[in-house]
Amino acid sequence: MKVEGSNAIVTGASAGIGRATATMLAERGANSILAADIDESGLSETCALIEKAGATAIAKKTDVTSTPDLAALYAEAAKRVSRLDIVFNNAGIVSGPPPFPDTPYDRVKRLVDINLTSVIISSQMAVEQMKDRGGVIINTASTGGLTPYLADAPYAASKAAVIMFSRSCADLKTMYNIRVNAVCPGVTETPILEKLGGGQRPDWLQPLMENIQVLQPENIASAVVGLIEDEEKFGEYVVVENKPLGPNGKG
């Protein structure tokens, strides 16, 4: 799918990926996004830099964990666009410390609701928009989903189910010409490290990140507007690794 002239939902758009991905498909000619969070401050900005890079931009505060705001934000693009091209289901969180098994039970749930839940329901919600003239659906997995880790477990069990379910949506490219796919990064800096679960950055990360090199943002949203545009793309999962840094602290 062309990129220009695109109608787009990004959520998780305040910041990170989110807001990179959401400026990248604005530099590429989408014609509008709808950026959707919850942080209303962060998606101003976002929104600044989408309309600066040419496209249309529509702030629409949404609890993703909320099927009432899913719904209000698919009811919102059904009035304001044409047709809805893009879905990149991108918000989420990582547990933060204390690490698992004590992890407290509230925050194991709303990660889950975050991560997983809300991704499978919004890509329902897209479906019945697109399936009369198709679309693209990017949901955010880890490269956590494909490698067991104790301290941290509820979130890389919460993105394994996100690849699963991309992978399992195959068939509606064959039914409804919807292409489902899922982008795996490594560790990316970006505000989910400590903005959310937990309020602080993981003590587990720290050692992990101090011998390879953290990917920016701006390569996740160059992943996905890859899966945007290869048509030949569905029912996948992309990783964007890391790469180990050398003696020398260089990759």
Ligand SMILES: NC(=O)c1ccc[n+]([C@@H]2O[C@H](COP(=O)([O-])OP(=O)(O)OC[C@H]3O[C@@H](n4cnc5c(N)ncnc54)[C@H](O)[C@@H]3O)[C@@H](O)[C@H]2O)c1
Contents of the next structure:
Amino acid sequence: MKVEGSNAIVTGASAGIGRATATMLAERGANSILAADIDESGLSETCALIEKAGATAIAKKTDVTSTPDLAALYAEAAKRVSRLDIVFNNAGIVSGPPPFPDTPYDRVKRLVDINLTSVIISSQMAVEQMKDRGGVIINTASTGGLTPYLADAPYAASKAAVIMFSRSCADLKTMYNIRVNAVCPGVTETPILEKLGGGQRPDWLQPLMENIQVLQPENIASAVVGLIEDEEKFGEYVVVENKPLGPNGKG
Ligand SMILES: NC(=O)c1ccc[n+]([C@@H]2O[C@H](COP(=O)([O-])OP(=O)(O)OC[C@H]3O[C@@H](n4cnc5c(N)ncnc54)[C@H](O)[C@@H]3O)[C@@H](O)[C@H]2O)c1
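We have the form predicted on its own; now please give the form predicted in complex with the ligand.
Below, the chain from earlier opens the complete complex, with every other chain and molecule after it.
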């Protein structure tokens, strides 16, 4: 599918990967972008970037764990754009300290609600709106969903489930011409890195970051655009990995 002239929903659009992707879609000629997030001030900053890049920005405060909020987001899309082409289910959180198995039970439930349940329900609503004309749904997973990770086992489990959910949707291509894929970022320079340590970067992160090429949000946005454009991709996951740094400290 061409990004040019398309209409998209991006969740988790107030910062990081969501903001970079919403902006890149606008730069590539998207028509309208519904930017959804729980953080309203971040949303206005993202919408300014979208508008600057030449697309129409529609800010919609949305808690993706709320089914009424998600329904209102899709109702807004139905009202404001002629057809919905792209949905990027990207909002996500980490557990933060203390590490698993001491994660508070409520935090585990909220994490699974945001990272997994909302992705499934938002995809259901997207299919409802796209099924007459087709479309593309991309879900943000993580390399953390491919490798066991005790310190945030709930996060790893939620992201592994997003990969399997996206793979399980492969036949929506045959049924409705809707392509569902997942993107799996490695460590990416976004505000989530502070959230890993509950407000500051955890001690274990720095030595790791010194040995890898840390990704930028735009690297993930490019992968998302690639998944939108590549008609052969459905029911797949694409890994955007951190390459090791070379001996000179460069890639
Ligand atoms: N940055 C990384 O290293 C990395 C690596 C792998 C995967 N990811 C995934 O990428 C996605 C984007 O993360 P990011 O790195 O840009 O982090 P981020 O913290 O910068 O952005 C996440 C956004 O999600 C929003 N959000 C959180 N809870 C929400 C809710 N209930 N409803 C609506 N919005 C909500 C936040 O307000 C924030 O704007 C997440 O799913 C994350 O798990 C990030």
